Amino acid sequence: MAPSTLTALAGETTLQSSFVRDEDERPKVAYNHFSHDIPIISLAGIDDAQKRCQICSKIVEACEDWGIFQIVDHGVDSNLISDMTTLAKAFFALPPEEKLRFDMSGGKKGGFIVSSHLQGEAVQDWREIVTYFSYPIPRRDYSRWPDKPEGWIDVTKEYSEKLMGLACKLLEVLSEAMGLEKEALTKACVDMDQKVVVNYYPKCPQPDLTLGLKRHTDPGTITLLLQDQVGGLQATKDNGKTWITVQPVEGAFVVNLGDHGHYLSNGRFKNADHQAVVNSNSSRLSIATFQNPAPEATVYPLKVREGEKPILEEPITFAEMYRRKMSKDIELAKLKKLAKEEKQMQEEEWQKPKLEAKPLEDILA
């Protein structure tokens, strides 16, 4: 049974079993053991032809290497960023009953939820989230947008708009990097969806046994992540053999390329393989803005370079791509759960006292 909020659990000395991950999924690197492997790229002068070319080549290198980079001088007002994070912290500090007014369990679109782990998944993530479905604008349902603390809705509206603009600017650069017209990637998204997910990772009694967010790749085009200075975002580029913790940079956005961006580039740009870890010293806040194509958008490489084959057999819709990804994840979770149960049964079997073998004459007597 999922807890109503994590506030009560954060004060306990041991972790509830529903949050305990298998050994192979547990953190391998500390939340504050930072790496400088992820490039920090300044967007200053991006509209100047010569500088744009230099910025473009840095972004391409990062996308081919990790599928992740950080951007500074991005033009999003630091006061807006500060307001967004201050109001987010104030929301998570509210009493449980206030947060639960916007409970989104049971399939509601937008609001508050604990963990938000996959259906069929045995283990929960150590986080609370608030989600805003922010684009397309006509489909916003403000009744699902938390109205406390006061002013958060207005700030979120402005934040969503500025990040949509920034995402489109980055997609232009990636289009040019692929040798396409600069609107190519934005057009491939049809009517771009945007979802803002505010993650709160409270202090955790046994952080070495769990994850704030399990290992995954984002399904969409690109994700812009604002993180505080605590640290906890981790990335791998060798399928989980080695992990690094991304160095937090004040006011920067971490840009993660998603599966859709990976497919459109025919696999040239990596989809960022990442997770979030937690700690027992401080809570952590991050705000992820997912830029996704419309459900009916076609997913297929926009350009296949000479000598390469398309990495998809046929064009599919983004909705179908997402459905397949979720089904695969749920199937893997089920298989893992079954294997675990089977192993447990075998161990119990081995522990049963072995019946002593009787001499043959006793059996035949």
Second form
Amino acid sequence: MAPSTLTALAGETTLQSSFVRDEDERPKVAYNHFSHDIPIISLAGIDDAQKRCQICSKIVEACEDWGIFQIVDHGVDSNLISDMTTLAKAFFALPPEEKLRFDMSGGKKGGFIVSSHLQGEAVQDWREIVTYFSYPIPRRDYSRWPDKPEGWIDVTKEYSEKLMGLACKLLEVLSEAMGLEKEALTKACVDMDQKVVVNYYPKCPQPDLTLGLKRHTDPGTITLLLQDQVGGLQATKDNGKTWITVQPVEGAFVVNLGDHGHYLSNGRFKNADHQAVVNSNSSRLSIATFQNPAPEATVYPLKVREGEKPILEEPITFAEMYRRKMSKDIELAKLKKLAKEEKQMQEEEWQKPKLEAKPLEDILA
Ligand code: OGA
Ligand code: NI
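Now the other one: the form predicted together with N-oxalylglycine (OGA), given that the block above is the form predicted on its own.
Expanding to the full complex; the earlier chain stays at the top.
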């Protein structure tokens, strides 16, 4: 019988085949081989006119070069961060039946799910998650927010509010960098959505064969990720050719731009390609806060610089952008699966005559 959660699989010595990735998708760099390439930016003094300019230019440069950077001195209380992390860890340590009370498979909005994977894709991610749809506030459904461990709901409410504030501050900087009014990017989101995803990556028996979360770009405007000290977040450089492991920095948020942010800036700000790898020494926790536009918000460059062409043919809604992204991903996954099956068939074909030759030789002998 299949175990009900991943944590139960973590004790096995070999990886179940549903998690084994094709060779080209497997990790290239170790989870703890940290790179120092990605900028770490202090936000101390961002509200003070003199310092602001300097900080903003660092953020803008990081968005142009990488689409991913880390921020420290961001003003989110370290006690809040540590409460959020402690409570999240306590949730994943609960027995399977407690976690599965919030099971969101079957289309429920928010709750717990094991190794979610794309439709049409055979290979599963090595992770468990809890998802909260936290903004807009009137649409919150607290019945989908885990009520254990005690106090987690209140801490999550505060965490989500503080991160909304921080994300908006960063979007102000990017709006100004585009030569627009401060609120331009948040206004383009109409009524900003926020989704908090707590990722738990249990220890993995054969981490070299699998991924915690496969390579992707985030669809939304901007993402703030809190990770523990284990390591496992990887991003690409050299236009996707080289992988690096992001160095965990205590109390920092990793900020990355999503597809929406990329399109709104007409491609000036990168939507960083990233993935999460796992390891056999320790489990890992990360909390991703996705700031997304409302589904009906328009996706189209807010600013097209001189000599540039818009990177989108026509304005589309965010819902449509997301639908296209998903169907492209599903299509790619299908093609990959087909190519794999074809290769297997060819290999079998190649072996066939030899198998058939044997009885023939027997007959002639
Ligand atoms: C994500 C994500 C990376 C990580 O949740 O979209 O990229 O390190 N997470 O957990
Ligand atoms: Ni991501």
